[in-house]
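This document opens with one chain alone, in C-alpha cells, the form predicted alone.
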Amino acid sequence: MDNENSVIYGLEFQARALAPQLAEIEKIKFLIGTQSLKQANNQIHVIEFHEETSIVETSVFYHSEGEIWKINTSPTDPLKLATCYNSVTGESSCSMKTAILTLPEIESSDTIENLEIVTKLDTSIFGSDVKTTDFHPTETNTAVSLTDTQLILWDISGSEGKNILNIPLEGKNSPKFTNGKWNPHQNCSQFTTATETHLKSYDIRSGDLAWSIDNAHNQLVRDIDYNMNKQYHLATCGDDAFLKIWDFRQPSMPVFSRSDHSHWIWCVRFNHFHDQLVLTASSDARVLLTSTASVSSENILETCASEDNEELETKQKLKDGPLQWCEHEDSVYCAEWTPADPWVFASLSYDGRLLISHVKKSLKYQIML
C-alpha cells in the first residue's frame, strides 16, 4: 500500500472495546465493541482490512446482553472471545458481567446474528465491577478475570465457568484492582495487575504475590503490557500522562519514562515483532508511536566515522521519542497491534471511528536496513 494515509471506518454507535484477532495471523483483523443505551442494540464488528486494496471489509453480530467496555481474544481460537459488559438488572440498576463467546459461521450476509455465549462466568460473589476476563496465553481451556477486589482464575472447557483459584486484593483502605494482564513469560504462570497507583504480579500455581512495583505512577494505573522480547520488561501508563518501561527485578525507578501526552493515557502497548515501537491512546484525542530503542531487545549503536575519519562515534539507529501520531477527534481508549502484520495497528475513539494506520515507510526501512 503506498498511501500511507489511516483508513477509517466508522460505527452508529459509541465504542471504547477494540482487539485484534490474536489467532488469526493470516489476515488482519480486529474486533470492535459498541456501548449503546439500548441494550439490544449492542454490537460487535468484526474488521478485515485489505492491506493490498486498502478495502475494510466488515461482519456484524448482536451483543444483546449489553454495552461492552472490554474485548479480549484468544490467542489459540480465532472464534472464540471474552466480553466484559454493563448488563441491566431491573428497571432502575445494572451490573458488570462477563463471559466467553463464540463467533458463528456466516451462512448469509443480510442477516445480523447473536453472538453465543458458551461459557457462563459468574463473578457476582467476587465484586462488583468487573475488569477484564482474559485467556492464558497457551492453555486453551484457562482464563483469568479481575474484579475490583478479586483475581478469580477459571476452568472455561464447559457451559459454566469453574472457578480454580480466588486471589484477595489486600491492603489498606480498601484498594481495587484497575486492569491486568497475563505474563507471557515465566511459563505463564504470573498474572500481573494494576491496583490504583501501584503493580502486583501474583503466581496463580500458589495463589502467592510474585513482586510488586509501589508507586508506579502519581495517579492511577490504567494499562499494563509485556515486551515479547525481553522477559523482564513489561510497559505502564496512566492519568499522569506518562509511559514507563519497568524491569520488574529493579522497582525502585522505571528504565524508560516519557509524558508526551496531555491528558490520561488508556492504553499501551508493545510492538509485537519491533519492541522498539510503543502504542499509546490518550483521552487527548491522539495516538502516539513512540520510539523505546535505547531500552529494546533492538538496541543496535551504529558505528559512524567523523568527517575526518579520524575518530569514531557512536548513534542509535532509531531515536528515544515519538515518532508519529493519528489525530481523533475524541478520547481515544484503545489501540492495537496486528499479530499478522508488524507495521500496521488500530486505535478507537469513543465516538465510534476506527483508525486503521502504517508506520510511516521511512521508520521501516530506518529499522530494516
Contents of the next structure:
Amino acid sequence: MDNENSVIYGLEFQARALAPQLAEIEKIKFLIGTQSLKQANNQIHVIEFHEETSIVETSVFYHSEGEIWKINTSPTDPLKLATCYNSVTGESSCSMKTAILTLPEIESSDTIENLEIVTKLDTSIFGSDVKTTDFHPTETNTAVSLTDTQLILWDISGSEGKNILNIPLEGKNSPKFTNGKWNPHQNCSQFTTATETHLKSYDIRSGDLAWSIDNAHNQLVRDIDYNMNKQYHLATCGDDAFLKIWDFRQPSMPVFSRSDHSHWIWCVRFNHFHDQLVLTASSDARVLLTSTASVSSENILETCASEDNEELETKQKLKDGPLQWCEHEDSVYCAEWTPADPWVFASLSYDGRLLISHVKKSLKYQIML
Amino acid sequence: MTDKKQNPLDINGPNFSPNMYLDKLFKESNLKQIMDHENEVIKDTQTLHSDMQTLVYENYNKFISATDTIRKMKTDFKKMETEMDLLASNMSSITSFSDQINSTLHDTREKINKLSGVHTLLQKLQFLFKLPTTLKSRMEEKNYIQATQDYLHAQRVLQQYGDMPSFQGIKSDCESILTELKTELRKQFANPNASAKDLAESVDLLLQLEEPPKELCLEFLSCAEKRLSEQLVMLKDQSEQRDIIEFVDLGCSGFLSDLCLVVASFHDMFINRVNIENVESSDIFENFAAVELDSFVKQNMEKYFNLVQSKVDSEQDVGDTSTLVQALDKFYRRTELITLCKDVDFANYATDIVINAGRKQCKAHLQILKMHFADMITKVRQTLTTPKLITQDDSSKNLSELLNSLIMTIVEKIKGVLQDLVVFIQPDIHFAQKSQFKDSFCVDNVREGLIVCFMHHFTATARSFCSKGAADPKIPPTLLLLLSKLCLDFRNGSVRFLLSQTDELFNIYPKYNAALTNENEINNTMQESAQELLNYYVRIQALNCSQMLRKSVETRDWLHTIEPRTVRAVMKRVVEDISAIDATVALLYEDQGNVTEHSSDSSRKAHSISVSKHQYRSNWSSYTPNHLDSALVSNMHRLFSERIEIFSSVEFSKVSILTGIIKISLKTFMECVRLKTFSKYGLQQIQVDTHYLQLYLWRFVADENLVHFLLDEILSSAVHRCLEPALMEPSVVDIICERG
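Form predicted alone done, so how does the form predicted together with its partner chain look?
Every component of the complex follows; first up is the chain already shown.
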C-alpha cells in the first residue's frame, strides 16, 4: 500500500533469518542470515538504516558454517549473536547446529570476514534439529537452545557452552518444539515454547512446567512474542492464520483474536514502545501492522488518566484491526521492530528481499498526540 | 285626478256639472248630434221619472206595516215590567226563609261530623290491633309484599303514638315480626335457588322498610360474590377435565350470565330507583353503589380472566389451534357483548388474553420448528456420518435428495404452521377484526416472532457449526457443504416464498411498514452464512489434505531416500480425496458452464495437457543448469502472474470450491518442502509427485495455470533445497506416473 515510505534491500540468496540488534538502541540495525546449501556462500548482512537520509549501509560477513535458519542477537552485548544453522557434512547429509558468534568491533571495508564462533553449543546429543538459541534478557552468560525435543540451558561464558539444565518435551506421539522465547517479566525465570498447537512455559530454575495453554491455535503455532509493557500478555500466531493475544492467567480464551492473513503466520512482534502495534509476517507474502488497542498497555494508562484529566479523553483511540501492510513477492518469514526507533520495522521475504518501513505518519500522530 | 276630470262629464256621476257637459257637447258635436242627444236625454229623463214613481209606490205599504209593529211592541213591554217587579219581591222573601232554616239546622250538623270522625279513628285502631296477627298470617303465607304494605300503612301511626302504653305492645309485636320479616328477606340473598326477580323483590321490600341501602348493597354484593366464587371454583375444578370449548361455554353460561344478572339487578335495585325518593342523598349513594359495583365486577372479572388465561395457557401445549381459536372466539364475543362497567372495557382485557394466546401459540410453534430443525440436522448428520453414504456412489446420490427433502420438509413444516395459525384471523372470528389484535398478531407474532425469528435461528444454527467446528472435529464436512447449500437455496427462493406466503395469508403489506424485517435482510444473512459455511468447508477439507501432505513431507528422510520408482501413496490419496470431494460437491453444485468447457470437448483436453507439458518442461529444463537462472524464471513468472490469495473466499460453484481446496493444499506442500533439505533422489521424488498431481488436479480447477504455477513453485523450492539438484528425465517421470 505505502511502499513509497519503505526502503528495499535485496540479497542474492534466499533468506529466512532476520533479527534486530537488540543491544543497539542508537542506530537502527538489522541482521540477516542467508540460506544457501552451498555452504561457503552463506552470509550475514548487518544493515544499518539511516532514517534521515533513508540510506542503507551494510556490512557483509561470511557464515561458512552453513545455511542460517535463525538469528538471535544478545540484548546485552551489541556484538554477540546466536545462529541456528544447517551444516552440510557430506555428500548427502547435513545437521543442524547452533553457535554464538561475535561481530568484529572494527570493520575492515576491503575484505569480507568470516565471523568468529565465540561459543560452541553442542546440541547433537539433545536432538537432531535446533529451533532457536535465545539469549537471556538480562544475564549475559545464560542462553537457551531449543531442539525439536529438548530445552537446554547453557552457561555461555566459555568457548564451549556448559549445559546447566535440560528439559525434555514429554507427550504422546513424539511432539516437537517449533519455537521458544524468554518471558521478559517475572525476573526472566520462564522460557515459553510452542509445540504443535500448544504453548508450554518452563520455569528454568526448577525445570518444571510453569503454565501451559493447550490448543492455543487450531493448527501449528509458529511464533510467540511477549508484550514488553504488559505482564502476562503474549501474542501467538500459527498455521490457522490467526493472530491471538493471551493473558496466560486465563488459558481458556485469548483476549484478542483476528484472522486477517490468507495463509500461515510465521512471525508476530509487539512494538517495544507502543504495544498496540503488532507486526505479523505471513506466507501470503504480506506483512500486516495490526492495532490491538483494546488490549494494549496504553489502553489502561489512558483510562486511568482520563479520570482526572479530561483533556486526555479527547484522544482518539485506535480501532482494533489492520492498519497498514507491506507486500512482498514471496512468503515472508520474518518481521522485526527495531529497538532504536518505535516507528521503524523490517520484514524479510524468502526471495531475499528486505523491506524497511515506517509506520504511517497519520497513525504515528494518532498514537502520540 | 282623472276621476275628478271625468266625473263632471259623467251624467250618472255624483259630481256631474250640467254646464260643462253642455259646453263640451256644444263644442264637440254638430247640430244633428245635439238634437239627437237632446232627444236621448229627454227620453232618459222620462224613463227615470217613471221608475221613481213605481219605487215610491211599492215601498209605501212596507213603511205602514213597520210603524204598526213598533206601536204594538211598546204596549207589550209595559206589561212585562210589572211582572218583573213581582218576581223581585218574591225572591227576597225566599232568601229570608232559607236563612231562617240554616240557622236552625247548624247544631245537628256539627254533631254528625264529630261522630263520623270517631268512627274512622276506631276503624284505624282496629286495624292496628289486628296488625300483628295479619302480619303473622301474611308471613305464614309468605306473602311478604302484602305484609310490607300493611306495615307501611300502620307505620306512621305507630311512630306517632308508639310511646303510648296501649300501643307499645303492638309496636313491639310489629317490630319483632318485622325483624323476622327482614331476616326472612335477607335469607333470600343467600338462597342459591332464588331467582333474580325474587332477589329484586326482596331488596325492594327491604328498601321500603327503610333498611340502610349501603349496608344492603354491600350485603347483596357479598352474597353475590359468594355465589360467583362458587361458580369460579366449579369452573376451576372443571377446567382440568373439560376441553377448552366446553370450558369457555361453561364460563359463559354460568359465570358470565350470573354476573350479568347480578349487575342488572343491582342497577335496578340500587342505582336506578333510589333517586325517586331522595334526590340529595341519592346522588351520593348512587356514586357509592356504582363504585362498589365497579370494584366488585372488576374483581370478579379479573378472577375469571385469570382462570381463562391459565386454562388457555395450559391448552397451548396441545397445539390444536382451531379448537383454541373457536374457544377464544366464543370467549371474546361473549366478553365483548357485556358492558358491565362504565369505565372499564373488558373487551380490552379479553383482547389481551387473545393476543397472549396468539403469541404463546406462535412461540410454541417456533419452539416446535426449532426442535424439528435440530432433529433434522442431527438426522442428516447421522446419515452423513454412517460411512457408506460418502463412499458408495448410489447412496451418495441421495445428497441432493437429502437437501431437497430438507428444504421441502422445512418449507412444508412452516407452511403447515402458517395454515395452523391462519385460523386466528379467519373472517368469521370476531376478535380477528380488531386491528389491535390483528396488528400485533400478524406482524409481531407471526411474521417477526415466528417466521423471521425462525430464519434467524436457522442461520445462527448453521453458523454455529463454523464457530463450534474448532472444538468439534466430528462434524462431517459434508454437513457443512449441505448446510451451506441449504442456506443458499433458501436465499434463492424459499425465503421469498415463505415471506410472501406469510404476507399473503396474514394480509401484511411490507411495503407500507418500515419496521418489518426486509426480505433482503434475511437473504443477506442467509448468503453470509452460506459463504461462511462454504469457506469453512473448504478450509476443513483443505486442512485434511494439507495435514496428509505435511506429515508426508515432514516424516520422510529426504536425504537418504532411494531413487523414485512410484508416485508416493500420499499423492494418490490426495487425488482420491479431492476426487471424492469433487463428486460430493458435484451433487450439490452443478457447474453448467465449466462442465461443458472441460468434458464435452475432448480435443481441448488433449490440447491443454500438451500445452501444459510443454510449458512445464521448458521450466524444468531451465532449472538444471544453475540456480540463478531458475530463480530468475520463477521470479519472472511471479511478476506476470497474479497474486494468489490462498485462504480467500470461495464462490458458490464446484470449481471455485475445489480450487480453494487445492490451492491451500499445494501451498502447504510448498511451505513444507521449503523446510526440508533434499538429496538428488529426494528431489526426483518430489518431481514425480508434482507431475502426478499436475496430471490429475488440473481438471478440478477453473484456471489450470494456477495449479501449474503452484506446482512449479513447489518443484523450484525443492530444487533450491537440494544438495545435488539434478532432475529426472521427463519421459521417465511420465512413465512412472502413468504406471502409478
